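One chain comes next, on its own, written as C-alpha cells: the form predicted alone.
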Amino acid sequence: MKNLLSRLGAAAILAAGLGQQAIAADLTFWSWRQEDRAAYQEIIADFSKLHPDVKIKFEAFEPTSYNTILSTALAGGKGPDIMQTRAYGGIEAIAKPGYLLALDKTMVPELENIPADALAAETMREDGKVYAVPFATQTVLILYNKDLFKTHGVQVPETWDDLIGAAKALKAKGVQPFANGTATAWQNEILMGAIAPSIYGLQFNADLVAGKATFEDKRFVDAMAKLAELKDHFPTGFTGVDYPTMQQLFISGRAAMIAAGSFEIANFRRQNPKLDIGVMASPPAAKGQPRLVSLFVDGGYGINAKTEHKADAIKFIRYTATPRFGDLFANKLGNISPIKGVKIEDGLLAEVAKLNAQSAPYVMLVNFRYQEPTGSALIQTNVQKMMAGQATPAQVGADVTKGIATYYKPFQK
C-alpha cells in the first residue's frame, strides 16, 4: 500500500507537471490582422526555435470590430495573453485602466533596437510608461502604376503643377488617373496625409503641437485647396465610390494612381503580382520645396496585465523587439518595422523606406485621436464634405479647429 501511494504521489506530482507545462505552451496572441495569419505562423515558428517550451495561438479578429472585442474582453478580467495593440490614443484607451503591463528597459532590455519617436507612440502620455512594442510604420504616399505611365508617356511629377498635367494627360488617353472615392470615412484622411504635407510644409505641425498655429492657418487652407483640385480626376461618382472599390480599380489598372498607405503595396501585389506599382512623395507647389510623405505607427504588442504567464509572454515581447523579427516582419508582410539595422530585401519597401526620410507625422492620429471629437473624425466628415462641393477650404479649416478646441488649450486663445 505504502508503495502504490507513493506511485501515486509521484504521478500527481508528474501530473502537476505536465499541467503547468500544458498551460505555459497555450498561450494567446490576438491581433486584427487575418490576411497575415500565414506570415505569424512563421514568425511564431522562428520563436519556438528560440523558446521550444513556449507556445504560441495566434487568433485574428474582423479589424473594425477589433478595439471593442479587446477591450471588452479585457474589461471583463479575460482576453488574450499578448495582443496587438493601436497606437497613440489607441494604446491609451486600454493602458489607462490598467488593461496592459507597462514595459521598461529592465523587463525588455531590446527597447533600445527602437527609436524614441516609435516609442512614444505606445507610451502613455499620463505616466511616461511605454505600454506595447511598435510593429511597423507605415506611409502615407501615391502609389502609381509604373506601366501606365510609361505606356502613355507620362512622367513622374516634380510639381503640383506637374501631377495636374499628369492626370489631365492620362484622362484624354481614357486612363483614370486617381482610383480614390470619399464613401468610406478614414479614407479622406489618408488623402489628407497623402496630398496635404508637401503643401502647408514640416513646420506647420510644429507650429500646431506649439500652439502658433491653428488649422485656420493659411498653409493648411491652401493645401485644402490644392486638395480639392484632384475630384475633376477622381472617378465618376466618387462620392459613392468606397474603399474596396477603390482598391479594384488600382489593382486592376483601369486607374493610374492612389493616395494610400504603403500597408496596401502587400495585399495590391497579392492580387495582381504583375501591377508593376511605383511610389512617390505628393509634390510640392513649387520645384525645389521638399516633398513629403506621413508618417505614423501602425501598432504594437503589448502584454495583458493579468496574464497568468508574464514570463513567457515577456519572452515573446523581447522577441518581437529584436532585429531578428524586424527582418521577417519586414520581408514576410511587406512593412518597415522601426526596429534599428532591419534589412529591407524586397526593392519597392526599401524605396517607401527612403522616402521616409522626408516625412511628416500623419497630423490627426499623432497629435489629436486622443479626446472626441477626434481630430480624425473632423477631418475625415470635413474633407468629404469639401470634395463634394459642401464646403471650402476655409471652412474646412475652421470646423477643424472649432472641434478640436474644445479640449485643446492652445487653440482656445
Second form
Amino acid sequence: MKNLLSRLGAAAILAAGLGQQAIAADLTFWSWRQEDRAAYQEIIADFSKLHPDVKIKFEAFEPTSYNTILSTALAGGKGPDIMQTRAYGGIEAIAKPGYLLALDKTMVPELENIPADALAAETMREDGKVYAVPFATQTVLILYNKDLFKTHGVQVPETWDDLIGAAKALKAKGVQPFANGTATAWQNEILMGAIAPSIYGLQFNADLVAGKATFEDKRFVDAMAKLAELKDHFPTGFTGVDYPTMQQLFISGRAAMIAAGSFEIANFRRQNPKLDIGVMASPPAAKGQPRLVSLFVDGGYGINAKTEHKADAIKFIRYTATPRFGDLFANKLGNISPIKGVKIEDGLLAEVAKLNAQSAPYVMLVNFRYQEPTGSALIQTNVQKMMAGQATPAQVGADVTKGIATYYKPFQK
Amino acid sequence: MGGWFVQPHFMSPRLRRQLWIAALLAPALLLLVGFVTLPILSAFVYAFYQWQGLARIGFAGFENFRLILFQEPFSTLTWNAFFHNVVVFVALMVVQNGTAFFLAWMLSKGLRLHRFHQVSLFLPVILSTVIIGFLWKLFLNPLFGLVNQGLIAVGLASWAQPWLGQPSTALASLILVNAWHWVGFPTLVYLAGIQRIPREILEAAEIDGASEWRRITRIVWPLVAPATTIVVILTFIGSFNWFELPYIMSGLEGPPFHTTDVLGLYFYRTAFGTVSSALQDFGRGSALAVLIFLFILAVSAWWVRLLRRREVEF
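Show the other one: the form predicted in complex with its partner chain, since we just had the form predicted alone.
So here's everything in the complex, that chain up top.
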C-alpha cells in the first residue's frame, strides 16, 4: 500500500513537472500592432529555428487601449511574459512600479548591437537601467509626391525660401501644397517636429536639454514663426482638417507635401501603390545650415518581472537585439531598426535611414513627456492655437515654458 | 409538480414571500453593487492616493483635489471644462428642449401626418452616438463634407467653414448635433405630458377666448411640470457626463485648443492618458470623477426637490 502511494506520488510529481514544461514552452507576447500579426508570425518562426524548444504566442490589442490593458494586467500580477513597451515616459510608467525585468549586458550581451541614444529611450532615468530592447525608430520629416513635383517643374527646396516658393508654384498650378491640418491634436506636434529643428538647430536643442535655454529662446520662437508661415499653404479650412482627411489628401495625390512621421510610408503605399513618395528634411533658413529631421524610438520589447519563464523570455529578447532579427523586422514591417548592421532593402526606407544621420531628438517626447503637463500636450495645444492665428510664436514659447516650469527646475525663474 | 419544492412548515407565507422577492432581486442587486456601487466607492478611495501607473505609491490626502481645483495649469483646464459643461447644459435646455416642447405642442394637435413626424423625430434617438458622431463629422468636414459642399453648391461658398476647427463654431456644432440626435426624447416626454392634460381645460380656455400663446404659457406649461422635471434633470446629468459625442467628433483634447473640452474628456485624459500626450494618473482622475459625481448628485437632488414643488395634481 505504501509502495502504491509513493508511486502515485511520484507519478503526480512527474505529471506536474511535465505540465509545467508544457507551459514553459508557451510564452505569451503582447503587442499593439494587430496589422503586423503575419510578419510577427514569420519572425517567431525564424526564432523557433534557433530555439525549437521555446514556443511564443503572439497576441495583439487595440493600440489606444493597449497601455491600459497592459498596465491593468501587470498591476494584477498577470500579463504576458514578453511585451511591446512604449518608450521614454511610457516605459517609465511600467518600469517604475517594478513590472519589468531590468536588462543588462551580462544577461543580454546583444545590447552591444544597439546605439546608446536608442537604449536611452528604454532606460529609466532614476536607476539608469535598460528595461527593453528598442525595436524601431521613427523619423518626423516632410514626405512629397515626386510625380507632382516633376509634372509641375518644382525642385526639391534647399532653403526655407525655396520651400515657400515651391508651395506658391504648386498652388498656382492648382495643386494643394501641404496636406496638413491642425484639427487632430498630436498632428501639431508632428508639424513642430518636421519643421522646427532645421530652423532652431542642434545647439538650441543641446542648450534646452542642458537647462541653459527655455522655449522662450529666440531660436525656438523664430522656428515657430517659420512654421506659422506655412499655414498659408495648408488646405482651406485646415483648422478643421483632421488626421484621416490630411492622409487622404496626400494619398490621393491632391496635395504635394505632408509633414508626417515615417510610420505613414507603409500605410500610404498600401492605400495607393502608384504613389511615388520622396522624403526630405525640412530646409533651413540659409543654404549650408544643417537640415534636420526629428527622430524618436517607437517602442521596445520587455520582459515581465514576474514571468515564470525567465530563461526562455531572455532567449527571445536576446534574439530581438540581433541583426538577424533587425533585418527581418526592417524588411517585413517596413520600419527602421536601430540595430547596427541592419540592411534595409527598401530604397525609400534606406533614404529615411540616411536622413536619420542628421537628426534632432523629437524633443517633447524624448525629453518632456515624463510629467504633467507634458511638453507634448502643451506644444500640441499651442501650435494649434498659433496656426489658427490666435497665438503669436512668442506666446507659444512662453506658454510651453510656463507649463513645463511647474515641475522642471531649470525653467523656474 | 415541484416535488423538491416542499414548503417547510416553519416558514410563514409572509417570510416565504419575502425570501422569494429577495431571491429575485439578488442577481440585479449583486450586479449593481459589483459594477456600480463598488467602483464608485473605490474611486473615492483612489482619489486620496498618489499613483504611479496602476500602482498606489502612497496616501495623498486632499492633494489630488487641490491640484485639479487650485494648481495651475490643471485648475484652468478644470474650470474651462466645467464652464463648457454649463454652456452645453444651458444651450441644450434652450435649443434641444425648447424645440422639443414646441414640437410636442404641434404634434399634440393631431395634424395631418403627425404620426409620421413623431416617428421620424424619434428615429435618431435609437441610433448609437458613435454612428451619429461619425456621420456628422463627415458632414462637417471642411473639404469633402456635405454641409460645406451644399453651401458651395447653392452659391454660399463664403459661408463654408471649418465647423469643428474654430472656437466660434466648434462647441456650437457639437451641441447642435447632440440636439439633433436627442430632440425626439424630450419631445416624447412633453407630448405624453400634454396629452395627459384634460381636454376640457384647454377647450374651456379656448371658448373663453384665450389666445394660443396664453393657453401654452398659462395652462400647458404649468401642467407639464412633471415632464419638465424629468427633462431638466436628465439634460443636466447628460450635459455634465457628456463624453461620447465630443470624443468621437473632436477628440480627447477638446480641440481646437480646449474650446470643446468638457469634464468627461478631461477626466478620461487625466485618468487613462492618451497615446500622444497625457500620462495616466488615477489619483487626479479619480478626484475629478468624485467631484463630478458629487456635483451632479447634489445639484440633481436639490433641483428635483425644487422642481417637484411646481408640479400640481390634476
